[in-house]
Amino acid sequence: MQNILEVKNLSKKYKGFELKNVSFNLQKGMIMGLIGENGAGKTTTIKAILNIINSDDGNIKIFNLEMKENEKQIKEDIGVVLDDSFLSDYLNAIDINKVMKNIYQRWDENLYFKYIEEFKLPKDKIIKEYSSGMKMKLKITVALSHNPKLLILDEPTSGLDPIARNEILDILQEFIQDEEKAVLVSSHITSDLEHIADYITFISNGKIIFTKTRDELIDNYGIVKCSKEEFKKIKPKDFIKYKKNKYEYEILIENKNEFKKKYKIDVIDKATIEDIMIIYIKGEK
């Protein structure tokens, strides 16, 4: 499957920070979910990917587009989502569409305000008086109205209660359906990218940790609960990670049917993203 963005060897240096060689693609039709850490790279790496900042190496391609060489015309095809929206705190709903209406050449104004009535957002009042759930649903709603071939999303479902949350995971979904567009969305909220991404990358300290499915995360990884007696018959090379706690082990695996057959041990719990994140930040080798 054809490849809607590739980042190779993408490295930006800061004082106390450094993004290091951060590699990933993302093919069409396919939701990637950026995990990681507070300041672990992932809005360094988004703002990165859309030039917002300069790095200091790598590359970019975008529909098989340098990004540097062809930024105006990737940008037209693009859906993005930031902390920031860059919309004045005194424009309406209204006025935001006669804003992006000579913006972007395919803004729908249709689609602009569908979007609008369906997630009851108030056309007359400024955004200085949104709550911040509000806020954010506006950011996704003008994210979505150019017909954008790519979204890129940086905490998209921050301040939405779990109905908003879900509306919008039912977009991301809805938009990838015909196999054309694709989606990189970050969150702290991990349990959302189990329900819709097709993909996880998982960066850490500015270093990419993987880049694996959704299913064989959740298929093939574990977590083995046990005493300091039986972690020290556990041979290294067979576990990730470990955390001690004040009662057990918790040991982070990568291959459940291979570690019971190998250790005779029946109960392997269910590993959440959230879980295996944690783990791997936290836990020791």
Contents of the next structure:
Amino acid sequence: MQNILEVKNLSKKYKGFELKNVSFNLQKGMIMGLIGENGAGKTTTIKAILNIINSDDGNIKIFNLEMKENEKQIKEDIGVVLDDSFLSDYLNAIDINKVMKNIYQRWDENLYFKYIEEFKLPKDKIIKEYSSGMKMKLKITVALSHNPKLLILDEPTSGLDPIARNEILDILQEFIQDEEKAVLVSSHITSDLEHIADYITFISNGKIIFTKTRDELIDNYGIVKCSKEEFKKIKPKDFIKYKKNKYEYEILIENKNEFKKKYKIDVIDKATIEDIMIIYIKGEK
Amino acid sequence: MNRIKGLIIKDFLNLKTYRVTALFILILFATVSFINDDILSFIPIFIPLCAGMIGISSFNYDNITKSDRYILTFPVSRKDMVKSRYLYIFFITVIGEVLAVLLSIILQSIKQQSLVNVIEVLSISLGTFCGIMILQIFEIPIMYKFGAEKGRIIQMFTIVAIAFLISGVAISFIKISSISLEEFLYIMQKYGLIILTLVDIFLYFLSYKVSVKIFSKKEV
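So the form predicted on its own is up there; where is the form predicted in complex with its partner chain?
Below is the whole assembly, all chains and molecules, this chain first.
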């Protein structure tokens, strides 16, 4: 399948934080969830992909074009939602249309107002008076209204109630239906991504831990809960990391079936993406 | 060019919040100058000055919502962003200037009920405009370098520094060229506006180039 986004060895050094050789590919028709704890490097990765910050090293290709040489052309086809920034709070939805129709060559005014109606967003209220959910829906509306081929969203569901979150996840799923577009979405609310993401890229401390399909993670990964004595019998190469709790050990394993066969253990819990993330970050080896 | 137009429209739309304040300032200045019979030393100076300040305040709006970061996700370059900001500040100052000229002429004709000295109004306005532009030549790169918050404080020191700089340049010019103060004042009276306008145009362009350089390297 054709890659829409290719990130290769992306690096950026700050005082006290470093993004190290981040690489992953996103294919057409896919939603990729970028997960990681706060400060792991998700937003820095997104900013570097979009050339908002100058990366020290690495290469970004979008729609098979080099980002640095074709920035304007590429950005015509990208819709972006950033968690912490937007247009002025004193503009309303009508004002935003007036601005954006000059910015994007393919800005679709009708589509924009169709979304505004659909999301029940007030047209003449200034953004400052919007709720968090409404503001996020407006950001997504703006990101969708020039018919982009790639959506990049940074924490689009943070701070929203479950209903608003669900609506946003539905929009993302609908967006990729024609198999020609793709979505890169960062979130620390991993349960959201469990519902919609085809791929999960886990980033921690500026480094990519893995990129795997959601099904691979949900179907194969598992958590074994056992006593100290039982834990001692398990070879380190057979688990990823373990976490010592007050009364038991939680062991994260990569292949439930193989582990079951080898250690004759019947009950292995399913690992949620959140479990995987926590044990990777907090666990030991 | 359309994208730059979009960014300028954004800044003008932000002005909606100033509607009442701007109208209040306009009425206040008009009334005070009318009562004091001091139209020409008040309106052509303070109205454009306020307009210029409102233009510079666009940095605050972007700072609050971190709009710069968001705008960089659009198909616009950093150079486009700086260009649009310069054009917006220039346009708003011109609007302030035009308003001031019109208001001065209207108020003078009401007051004097005789012929209005349009040349005098225009000379004062052009002089003020050049002065405001000198401020902006320094203010805008400072805003790009230090951001709206720190920039505001640094800007105040800059105004004082500019005053010293201009007097310094004038005094040095008198000393070096060995002309008397009277002669210098005569030259300034005759050619001052032309010199100031040409210097302004050159420095405004230089200021734009400096701002592009600063903003290109800035992490937003």
